[in-house]
Structures are given as C-alpha cells and as structure tokens.
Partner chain sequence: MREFLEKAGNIDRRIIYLIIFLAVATTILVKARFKSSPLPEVQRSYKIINDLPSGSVVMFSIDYDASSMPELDPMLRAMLRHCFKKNLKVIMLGHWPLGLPLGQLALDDIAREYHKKYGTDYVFLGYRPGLQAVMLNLGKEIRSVFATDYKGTPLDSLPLMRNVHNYNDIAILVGLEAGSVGDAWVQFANARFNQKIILGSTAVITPDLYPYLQAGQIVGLIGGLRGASDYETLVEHPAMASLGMASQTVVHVLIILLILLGNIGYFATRRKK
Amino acid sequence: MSISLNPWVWIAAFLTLSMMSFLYKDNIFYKIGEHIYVGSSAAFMLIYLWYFDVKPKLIDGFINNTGFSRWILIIPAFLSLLMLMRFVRPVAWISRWAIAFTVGMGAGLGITGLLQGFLVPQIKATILPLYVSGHSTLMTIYLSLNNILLILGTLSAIVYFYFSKEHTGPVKKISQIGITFIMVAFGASFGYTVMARISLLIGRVYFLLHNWLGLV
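Can I get the structure for only this chain, the form predicted on its own?
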C-alpha cells in the first residue's frame, strides 16, 4: 500500500468521492463537487472560445486580413456586442436581434448538416440488393439476410410513424414489426450507454485504488 503524496491526486480523489456521495443522498460534498465541475467547465469553455474562435478568427483575422475579408468581420463583432446588451437592462431587447440571427443560422446549418450527414447517407445505406452474389454459400446467405432485415426494419419503422392512415389490417401488421425493430434499437442503445457509464465508473474506481491509495 502506497498512498499518493501528490496534492492534485488528493483533490481529484476528493472530487470523485464527493460526486459519488450522491448515491447516498444529496449532501454538501456533492454540491461542492457539482459547483466546481460546472464552474471549471464554464471557465474552460470561455478560454477555449477565446483562443480558438474569438482571437484567431476575429481579432487576428481583422489584423492580418485586408480588403473585404477584414471589414466583413465587423458584422460578427457587432452581433457579439448586441448579444452582450442582454446584461444591460434598459437595452436588453436589442440582444434579441443577435439571438434571432444565431438561432436562424444554426437552424439552417443544422438542417443542411442533418440532411448531408444523416438522412442522405442512411437512405443510401438502405438501397441494398436483396441477393448478394460473388461469395461463398454461407457468406451469400448471411449478407442477403442482413440486407433483407435492414430494408425490412427501415420500411416497417417508417410505416409505424405513418399516422395519415389508421393502423389496421396490413398496415398494423407492418407497424408491429416496425415497433419490434425500434425496441431492439432502443435496447441496444441503452445497453451501450450503460456499458459506457460502467466503463467510466471502473476508471474512477481504479483511479481511487491505484493512483490514490496504491492498493492495486
């Protein structure tokens, strides 16, 4: 047994145990750890935005660029100042202009990103042949069944969310197949999430036993 003498390890151990203490009940140590975590995260994000966004793109860009590339930066700088007007009560309403611009731009970029990054690739991924040739018999059967299940699951899940027609008859049967695929997907996603959280827990327990207490 060799307990660490590093003060930073002790601080990390204290914060780890403070956060874990919430498993017992809400207490002062958990609140301390929670506030430190939120505060440090906000400070880190502020520094990150300054050194990776504001300084290189706005300040350095205005100094180093020339012509149109320089003066166009006045627009984001002006919108940023409008955003800060939120803290000045008499003119706080002006910040809504910058917020509206940011929300609109984010929505436009989000829709484009989702279409190009998720919807279109998923559509392309489901345009598959029902019979795959050019492989051994077992591999051909496996790949063909895999494609059939993928197409069946996609189409049946889409039918489940089709509410323009009452789910009766064949539509009901197909939607029931769709909900089965959806529940399997949700179960796999939940299992993956639990596995990831358990991995984090194992990492923190190992830190306490190895880096802090030196038991393992």
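Would you generate the structure of this protein in the form predicted together with the partner chain, following the form predicted on its own above?
No partners, no molecules, just the chain.
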C-alpha cells in the first residue's frame, strides 16, 4: 500500500490530527477543527432532526393521518410556536408554557421510569435467599456467600445515602461498609471501560497509518 491519493481522506486525516493536537496544547489547528466541528454538527443536528423527527412526526403525520390523530397534531405545533415566542420580547414569557409541558413530561416519566424500570426490579433482585445449595459443600458456601455479599453491599450502600441522620455509631459503621463497596464498584467499572476506549484509539490510529499513509 502507499499513501492515499483521495483528497477526502486527506481532509479526514487533517481533521483527525487537528483534534488530536489538542493533547499537546491548545493551538491553531485544534481551534480550526473545534470550530468546524461545533458549527457543522449544529447544522447536522438540525438537518437530522428535520428528516428523522419533525418531518415524519409532524408533516407526514399531518398528511397521512385522518380525523382525530391528524388534528391533534395542532397541539404540538402550537406548543412549538409558543416556544418560538421567546424571540418576541413582550410575550417571551409565554414560552414557559411549552417549557412547562416538557418539564411535566420529564417529571412524570421520571416517576414511572424510575419506579417500574429501576426501583421495583432492583428491590426484587436484592431479595435473595441467604443459603443456596450447590453441587458440593464448597460450592454451597461460595454461592451463599455471594448472595450475602450482594445483600450486604446493596443495603449498606443505601445506608450511605441516608441524609437526615448524623453518621455516627452503627450507622457510621454500615455506611463505611457501603463506601467500601462503592469504591470497589467504581474501580471495577473503570477497569472494565478501558478496553472499549482503547478500541476507539486503535480505530483512529489505524485510519492514519493504513487509509491515509498506507504504512500497514
């Protein structure tokens, strides 16, 4: 292989190196790359939102639906209009109505999502037997110990988040166990993520050495 003759590959390589140069220090190349990125990505998101969200849901929805499901689309259109009222100083406050709708959605979904998606399943998953019999005595001890650790870790971590009581005496002891579990968890998930992050760098370096310079 030899060096690429495709001008687009050269542009991509220039942008890649510009963004990486940031690691050394802020410089003119990073500034160029950064501003191209911010500007073009803002436009890209606008185009994307139009073609994948607004057009199919509002415009196509209005054209293709009939009756109730057609006319109900007036409400989101109206809310969108309210949002844009922010440009009209005297009535800018009316945009809060639309904001209020989104916040209400968020709060409602916050409750339903957290209840049904996290709280209830997590509690159920923690209600485990303390004794599990395995193929051998050693296995029984291992499995039972795992369950005990899971329960202890979960409950002590909950105690760590106890706010309205001073952490002294037994509460302090338990919350310290909680902190220990939390620290192990953070270390483990940090270590677990490293591989995925290195993969990304490998991808970029390979692009530079292979697609652009043709060295490998």
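Each form is matched to the other, and the largest set of C-alpha atoms that superpose within 1.5 Å is called the rigid core. Because the structure is a prediction, the values reported are computed rather than measured. Numbering follows the first chain given and starts at 1.
Once the rigid core is used as the reference frame, the Cα position of W71 differs between the two forms by less than 2 Å. A movement of the C-alpha atom of E166 reaching 2 angstroms or beyond is seen between the two forms when the two forms are aligned on their rigid core. Superposed on the core, the two forms differ at A188: its CA moves 2 Å or more between the two forms.
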